[in-house]
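Only one chain is shown below, in structure tokens, and it's the form predicted on its own.
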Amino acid sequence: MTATAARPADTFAAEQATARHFLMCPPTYFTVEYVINPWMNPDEPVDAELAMAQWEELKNTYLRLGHTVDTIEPQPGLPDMVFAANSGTVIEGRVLGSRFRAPERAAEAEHFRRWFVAHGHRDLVMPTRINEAEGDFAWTGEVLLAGTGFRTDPAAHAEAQEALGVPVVSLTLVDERYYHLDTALFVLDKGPNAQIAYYPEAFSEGSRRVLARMFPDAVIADAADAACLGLNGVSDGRHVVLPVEATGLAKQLEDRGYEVIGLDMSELRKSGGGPKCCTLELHS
């Protein structure tokens, strides 16, 4: 991808929004139980109706922007699979399913692609590396953005690229509050011209030289926005759904013309996870 010369944000616009399809799974069986993050801490207790309706509130706000929403059903000893964007990685008819670093959640992998075998996604590959699929991998309409460092391998990278047949880019994490790409940068708009948002100091420095190459026009969040997940949000092109908390990058994203969406999502961050961690999109 060729650099672009930045402009000023004062002459950017949104794009239009577009409708997406979205798979969640309900925080039924969500709790805190071990430690495989440094948000997760199993002597703070989870409210478990507080959770279920900050993940209603998501499902209910996306059907209401006009988003389709599919649901997996939730399976007892995994109170992680709420987080169903690490589930898979779709793009344009074709699916990587996952393979989890944690034990913990190694078994959500094979429940997750039964549901993509019995909703018709037949141009499946489940991975033979470590693959925390959205969680670590950023569709940008023309390129993957693929995080490693702490969960996703680095070869696993190059097994995305053969099984979905698109380009992939690799970015290094290096904090490991930020454990997952999706912690530290979200897309904005996707196609030719696509915009993201990111934390920089949440990557290595060649990856932050490649992350200002591909994208001089990005959001640039601040540390306050990443410590409480900001940069892990969800976009249509012209809503933002990003915790509520994200008060700079919120209002840098509406200067640029993006109506955004705050939403409470502080009792699911408790497991490190917010908007795009409970969202999994197919993308067409």
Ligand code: ARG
Given for the second form:
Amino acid sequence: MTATAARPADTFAAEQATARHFLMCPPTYFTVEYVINPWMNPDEPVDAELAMAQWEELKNTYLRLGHTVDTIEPQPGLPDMVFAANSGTVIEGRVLGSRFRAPERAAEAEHFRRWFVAHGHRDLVMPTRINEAEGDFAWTGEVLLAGTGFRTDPAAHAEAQEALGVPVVSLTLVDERYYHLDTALFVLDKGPNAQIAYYPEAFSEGSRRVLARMFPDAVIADAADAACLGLNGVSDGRHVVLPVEATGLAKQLEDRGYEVIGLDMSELRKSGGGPKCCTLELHS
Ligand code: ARG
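The block above covers the form predicted on its own; next, return the form predicted together with the ligand.
Full assembly next; the chain just shown is listed first.
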């Protein structure tokens, strides 16, 4: 019996993969030299070569799956620039740039703005409020799920709705280890029947109720899945790229017919990042 056939009749299953367009930044200058989230410890050594190898593996995985990957030139002095997800929200050609909370990351926003302009993105707005882009925004194809609590300003949610012209649903994060929405939730399938995976304990009581109402069939991750940044996944509707340690989540996804690709992201996790943090999606 296949995994798909074994799933309970009342749950959703993996669909066809759809080709994706990603923007990534190689971790050429990656290191951990300041602390802006609980994962970061400058006293713990980072293996730069290993970080690069893990990033290359992620990029090659996307290419192998048939996705398009653009890269932006990394900049010295910006060790977190590898986390491209934080630098833009792109939906159907409209681009909302970013504005970082930490001064250490502020300059990244302008490098990405220039990349968007140089690559023909004319419909571009830069936020006036703190906005860490896809770190805190997850597009379901219908609504933009928007996180706040640690990074993105709640006022940035209304700004995103106005700039992108899509409905925004605000969600509040309450556990500092899961400081960005993309450390606690990701979209498995886009569209009218969008499906997500998430870790409820990372959200406020009211936000949990919102998620349960919107996504009654969601894949619910447990504390062990969350603690390896397993919710920092990237799905194309069929293949799901996850940190390799997220075995419980992987099993649940396989039971629903997804093909899980577990990657070692240990070096990038020392800065609080995983596959999704390294991946900005240009949603068409
Ligand atoms: N050290 C980075 C920061 O704290 C990690 C960002 C990870 N990115 C993400 N999309 N969660 O800002």
